[in-house]
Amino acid sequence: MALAARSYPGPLANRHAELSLKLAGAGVGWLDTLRADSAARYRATGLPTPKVEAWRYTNLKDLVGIDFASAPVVGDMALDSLPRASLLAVNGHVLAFVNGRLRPDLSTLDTLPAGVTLLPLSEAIHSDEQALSAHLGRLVEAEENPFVDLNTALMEDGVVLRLADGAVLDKPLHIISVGAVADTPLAFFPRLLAVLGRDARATIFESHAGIGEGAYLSAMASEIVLGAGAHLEHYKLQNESQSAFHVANTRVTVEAGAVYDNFVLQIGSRLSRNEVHTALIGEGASCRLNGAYLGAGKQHLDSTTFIDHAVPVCASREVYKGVLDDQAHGVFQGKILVRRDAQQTDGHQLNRALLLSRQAEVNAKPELEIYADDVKCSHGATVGELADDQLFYLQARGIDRETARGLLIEAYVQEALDEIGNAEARLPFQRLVGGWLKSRKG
């Protein structure tokens, strides 16, 4: 009874044996074992209910009630049919996926610099098997996460990026994932594996969007390994269709002197949860986990983070800001763990939420768990409304109330966008934030 109270039956749980025979790489021994072990754990645990502390504020009952099918291959699609206005406007290498499968006709992969290997997962399984088997599943194999297990069991395609020591990716990599659904609810499970060698540098953008009104589940899992001195800028837009469910899990290890810079903007989906776990495992490592979430209607937007300061002299900074209107529900769960030997840790965490409606709701759970004594750590969480005195100030200068509200909200969100380390990377996010504000005004 206790297990039943703490878990839901998971979608596609009983179809792994049937579906696995059709997956890319079926018959490759180590991959079959990895998928089978993950499927077994997923069947044993199911999906968490709010009785599980980590899922206390995000209830999956609506997702569980949908009979998802494995996403089929989508026929020919013109490049101009992609929802360009819903994607980040980024110039770079493009790998486009529709319902979790690579579309070469929608991708533009130019000549890569020396030391850079970039392959779709379905191809890397065969052409880069040795390197793939050394890393795929290694960052997530010891944890209990049913969505990661589901992804590993049923991953069909994705991206494998490897940089040798000192290599630099000349242009950003833009990963586009589009859900295209008609009548049958679909589920797909893209995978990202990025391994950067010593002093390597790269920038990755992700855009997640949808076409049509049908329900779908996009359950992405990412594993990122940064060697000593490496630097990765990782920026993401979650702008799925309003009937979609988006659950993403990212696991990162950061070695000595390496930097992981992450920013996530969530504005789409019916229900989403973006989870980022970062382990600082080498002295002098640092990470920045920042983001913004803009919700309206009955959207549910969950941002969950965990930063593990495992060794001394590491730094982390985390700023998340949310704007919620109508009956939208926002969740921020952020935990910083400072282990006993992690002296001279510098960790900062801040979450702020702005409520535009009396029916909007936010749950914030900031946590510090510190076992070292020579540290500089802080955290905070605030929830508020637009200040009347600021509105009055703008209106007194001839600005109508609706425009004044928009200016204040935009300035509020801009503080989160300013946390993006790359100034050029802010521009496409600013455009989308402006579009969201216009839609609310309309």
Given for the second form:
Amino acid sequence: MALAARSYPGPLANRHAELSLKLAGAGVGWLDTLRADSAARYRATGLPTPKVEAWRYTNLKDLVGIDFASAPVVGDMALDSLPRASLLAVNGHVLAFVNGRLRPDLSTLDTLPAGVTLLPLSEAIHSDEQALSAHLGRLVEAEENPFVDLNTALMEDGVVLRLADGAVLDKPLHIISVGAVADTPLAFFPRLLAVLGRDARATIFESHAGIGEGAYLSAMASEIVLGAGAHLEHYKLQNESQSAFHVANTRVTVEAGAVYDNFVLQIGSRLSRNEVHTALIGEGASCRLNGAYLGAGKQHLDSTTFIDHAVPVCASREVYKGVLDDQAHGVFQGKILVRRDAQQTDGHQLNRALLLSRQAEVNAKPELEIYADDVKCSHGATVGELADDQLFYLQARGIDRETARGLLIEAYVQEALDEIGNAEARLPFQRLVGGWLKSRKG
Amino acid sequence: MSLIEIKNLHATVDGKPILKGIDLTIEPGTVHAIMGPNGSGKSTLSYVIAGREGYEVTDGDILLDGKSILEMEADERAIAGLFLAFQYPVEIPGVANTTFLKAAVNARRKAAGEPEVDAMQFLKMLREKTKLLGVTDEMLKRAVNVGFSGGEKKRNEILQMAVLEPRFAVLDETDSGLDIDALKIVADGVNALRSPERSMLVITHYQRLLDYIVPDKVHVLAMGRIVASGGKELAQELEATGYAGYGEPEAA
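Now show me the form predicted together with the partner chain, since the one above was the form predicted alone.
Then the entire complex follows, led off by the chain already shown.
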């Protein structure tokens, strides 16, 4: 059957009816409908096989073979404190989730400035229902994405951040998600909704980490709406445990003159896919989608992006750099669509990967689809090894081979870190990259 | 004891014999020059001394203080006091010049069992050395050799030499690509580093450099062998007659 070849039966697909009764907000009419519709779609589509073009390089066969329980139902590992060393070190408002559920004892929400609403999703369902019902699920309803549907069907908790026109979030928001799983494989579905009004400004950090050996699936979905002139810095660390699956979908709309500055560092998980779709829908909107992925062992790290230049005079910039050792597999897919009306688009995309071993592999698929005629678009993709002449130059100055390799790899990744718009925000990422390199030596 | 002894050195690159029996003894505190036409093996000799991979010694030996260095990695040779000023200094994007210099200094200190250099102390030391070579703070902040002019790259090589204080330095065509003003700055930098303990091997195609870095001895390398040796006047002879008398056509 042709359909069978294009899809795997989705984990948890047949358990929505039973699970949904226990979810936060069960019984709230519009939410029940949203969840049920998503569940039905997910049941029908299943998860994509590599026969589906967008999933050609990332095979979910290991994921679909696992009998996940949904996190709200079963117990997990006790966790008294956060695994700080695995997280970004940033100061700010903290909302911490363990296995997808808010942990107030590990969170710190200070007094918020005027015009700022910041709530856990489980609470917003009741106290901020009007705004929530206006936005939740809106950015993703047009597409059929099984992981988004799965998230919507079973989302239990997450973050709702709303900024009124002109409001400024005084300190960064740090969203921390920790998988703490013992024996029973767990799946959890964090949700982020961020709505910034005209000229509002905020910085969001995300740290995803795990403790323990147990397999888990963290399938986050994020919807971000940026009003005219708004500015959002959104910096993410994916440092899940080595037996974890991480599939995150972020959808962003950027109005006139607004800026979305995104950086994603992927170093953890057994298999991950971080997918960011940004639609530039107002003149002068811009986005920066940057990232780095560092893989070792048998890790599979996928960075997939889509930038939709829908209107004239928008700018997008994208720099991704990968370092792959052992038998690690990296995937970069970057599509830029420039619609017919989007004249004077300025788009730049670069993906570079460094292979440290013969068995490491990377698939890069840049894709430019341009229908306007007055545009400036460039893209480049390179795959290479450490340069012998650079290694020799460093060694000729007395620097031993391992240290020389470390310096060159760090420099290589630094070029991606330098793309982070907020210079201060580079530091916590630098520390993690340095830590990754040290762990490679040992 | 001689600082450097090169004995009957044979070396191949990609299986092709390039050096065919070089003998050279260098005493402490002396500057030797090696001149020769293109393709005579000058750069191969510098890479073989520095320990570059792919340059295979098939016979003979190189001794530092009477001990063979052939089994040593490039970094071990550098720690032991060898230095190569590159003909084509390598660009290293993303590594700041200061970071690079500090890593090199710390590698030495680590080998000597000393603690890492203090950041403030290091900068102070660096400032003293940069003055003479006209290396600006801006050049120190930039990535190693990236966007440097030819002259800046060569000055940066000599700066590294000044910072690392080697006992034996090989200067490979340090004059190539330099105008006369840049050449003088580089030569002044090199001359300031001459000392009774430090020896140098200056490799060049042209006699011009040797007007500024005056050698104690001059050797002519042709077809992988040293075919003539003499005092500094040999360089002037070569300038007049060219390399034609040494078994090779004069390079264009």
